[in-house]
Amino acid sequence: MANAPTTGEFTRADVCAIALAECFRNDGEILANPIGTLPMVGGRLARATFEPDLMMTDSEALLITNDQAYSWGDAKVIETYNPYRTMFDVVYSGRRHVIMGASQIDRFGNQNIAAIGRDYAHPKRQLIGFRGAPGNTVYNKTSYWIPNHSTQVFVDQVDVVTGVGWDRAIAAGPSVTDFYNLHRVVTNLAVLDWETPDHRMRLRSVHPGTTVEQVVALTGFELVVPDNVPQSRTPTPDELTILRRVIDPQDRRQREIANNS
């Protein structure tokens, strides 16, 4: 499929946008905080279709009501201001669903965005640091977006724990698990979750054109794979129209996936 699809066609990025939108289904009136291009597109799509009560950040200091994923100046329709002091009130109240990225993630959902290399004082690669990941994962519903599903990202053990996974949350006890809600992982190949008895990562669906075997081969640990893995939901004609004409008319979502076919 071409990057500029004709009517009725869709790209891998469109499928990912749908999967990211589905992360917000049944969230109701909370703050949606999708970080990154495709998560923002997916969040806007959820609000424009099946979750109209979502509050949507512009990733800076505003809550906006218009659906275009990227808008500046007068194009922003401002609902209210949302400075950091207010954002922290929302974070600690738990009424927020954040979609973060991950440089590494393991089977229990421990996330690393800080550094590559086990010696944190002398890392092989310095990344962006801990940021708000510990508080996000402990207090807020959390999902992840990974545009390149590979064994470098899906690892047996993360080098640094920034986002808290299920094993560490359970070990910490009720002070964490009472508020803990690790939800989904969406990648360029599949959707994954932790809906298993021991909270190991499970393959929830594979995107069109992807096989279970491909996902397993590109994951650096043993996934829980059900007997029947469905295909990820594809966009409806109405959703494609909203994506192309309203939310992302500049097709920024297409640039985030290298093999968008």
The other form holds:
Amino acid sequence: MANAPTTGEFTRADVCAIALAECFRNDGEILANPIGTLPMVGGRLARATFEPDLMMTDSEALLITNDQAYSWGDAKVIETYNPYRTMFDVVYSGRRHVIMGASQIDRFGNQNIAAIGRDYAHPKRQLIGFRGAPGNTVYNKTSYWIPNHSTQVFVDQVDVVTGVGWDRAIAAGPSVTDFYNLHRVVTNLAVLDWETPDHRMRLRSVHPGTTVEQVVALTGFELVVPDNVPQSRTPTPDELTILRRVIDPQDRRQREIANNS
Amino acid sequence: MTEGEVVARLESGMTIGIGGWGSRRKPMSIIREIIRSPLTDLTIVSYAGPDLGLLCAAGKVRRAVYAFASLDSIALEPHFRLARQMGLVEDEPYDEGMLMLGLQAAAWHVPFLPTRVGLGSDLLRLNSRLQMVQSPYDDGQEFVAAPALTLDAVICHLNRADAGGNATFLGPDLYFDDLFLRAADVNRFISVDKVVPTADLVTEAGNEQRLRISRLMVDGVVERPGGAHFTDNAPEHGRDEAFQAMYAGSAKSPEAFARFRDEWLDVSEDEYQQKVAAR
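Having seen the form predicted alone, I'd like the form predicted in complex with its partner chain now, please.
Complete assembly follows, chain above in first position.
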């Protein structure tokens, strides 16, 4: 195995898994609900290392303790039954942190997954629909995973607001802000947040191999860029071992993003 | 009953609720029968998958009341997508949980249920049915009034039932089939893979906690093994991914859908099931 990676080597997808795991730091005993392969791997890593009290799904109707991100067979260790009906109870309790995708997102974190085009009655591209985004964003903690950081996704104005951004949340008042907590965006290039006085999106860190200029150029609105943007945290040898041997032994996380090097 | 007898009870212009979720446990044999019928101008309420897509492709849908349309393993429902982009269907969007509240309101015979869901989003701009309501209590806060989604008819697919309509699901999730069946006062129909004697229901279900559909909620039962094909219907059968991919491919052109329709829809359900078995 002369060409096998040594313990210290990692890929962009591994850095993304760490950044996604970090979204859940200090969440405590909540339902961590990352949607998609890499977010699920990141969530499993958070629970296996620094957030042991998280509850997580089998991507269907069970909450299970298994560290593996998929393919449990008969080995599932079931904590509870969590059909869709119960999932909405969890959402409305506020004890959940979801990581969703976004076809478009703006500087305040307004998300669009419903339709592209300004005429909703006659969209250029129909997408999946509002799904659970309006309820997720006003009831529980929400982060986003964007595997293709680009000006097509990071836009000045989204065509349809499915997930609620900071500006609209504040304008709507306490009925929204009581439970509102829009947290972070993790992309294939960087980590972003809204930790600014007016809740405009800020560049929190750039992944190794990415520059601030690259991220700015691929974002379709003006980002808040601090004077010193740190590099995203890189995986420790122990984290790489857990990722490779336990959580994602089929390396599915490596297939989710372009330019994974 | 037969699928034909169910469809004979439906009328053009009705609001029809469809159970299941995405491409999972959908009453596809009844959907196929609707497509062969003269029914038109339907409003479909659904956690939607190929049920909504097929009905759109066949020109049966006036209005879609939905939170998403997905084939699960294929993220976007291609026929629904086409219908939307061509401006062929009216669109009444909901959030998933808000749709649940609308069905619950209908089931409880109240005009709405208050919720935070929708606040700040474009649902309030794009769904003209949604209104706000102010709490009459000391907090005085404003909420969305999720409107009762009262149905004229409901169709669901379950795994087992007795002849009276007491039924059970054997898969991972009932989804919202019980709420759909309670959101109409009449015309509530289920198809099942197998009708069994009442005395066998608990054994078939595995335990009495799975007996979630009673004959108070059901007006007719169709026995149709494989009736949910090609959607997932665990543990009877998984999703027929190859068939679903072929179905999705039929959105590529009117000619492609005409071929799909000729081969898989303009045939009797018995013939459909025989052809599926022979694939």
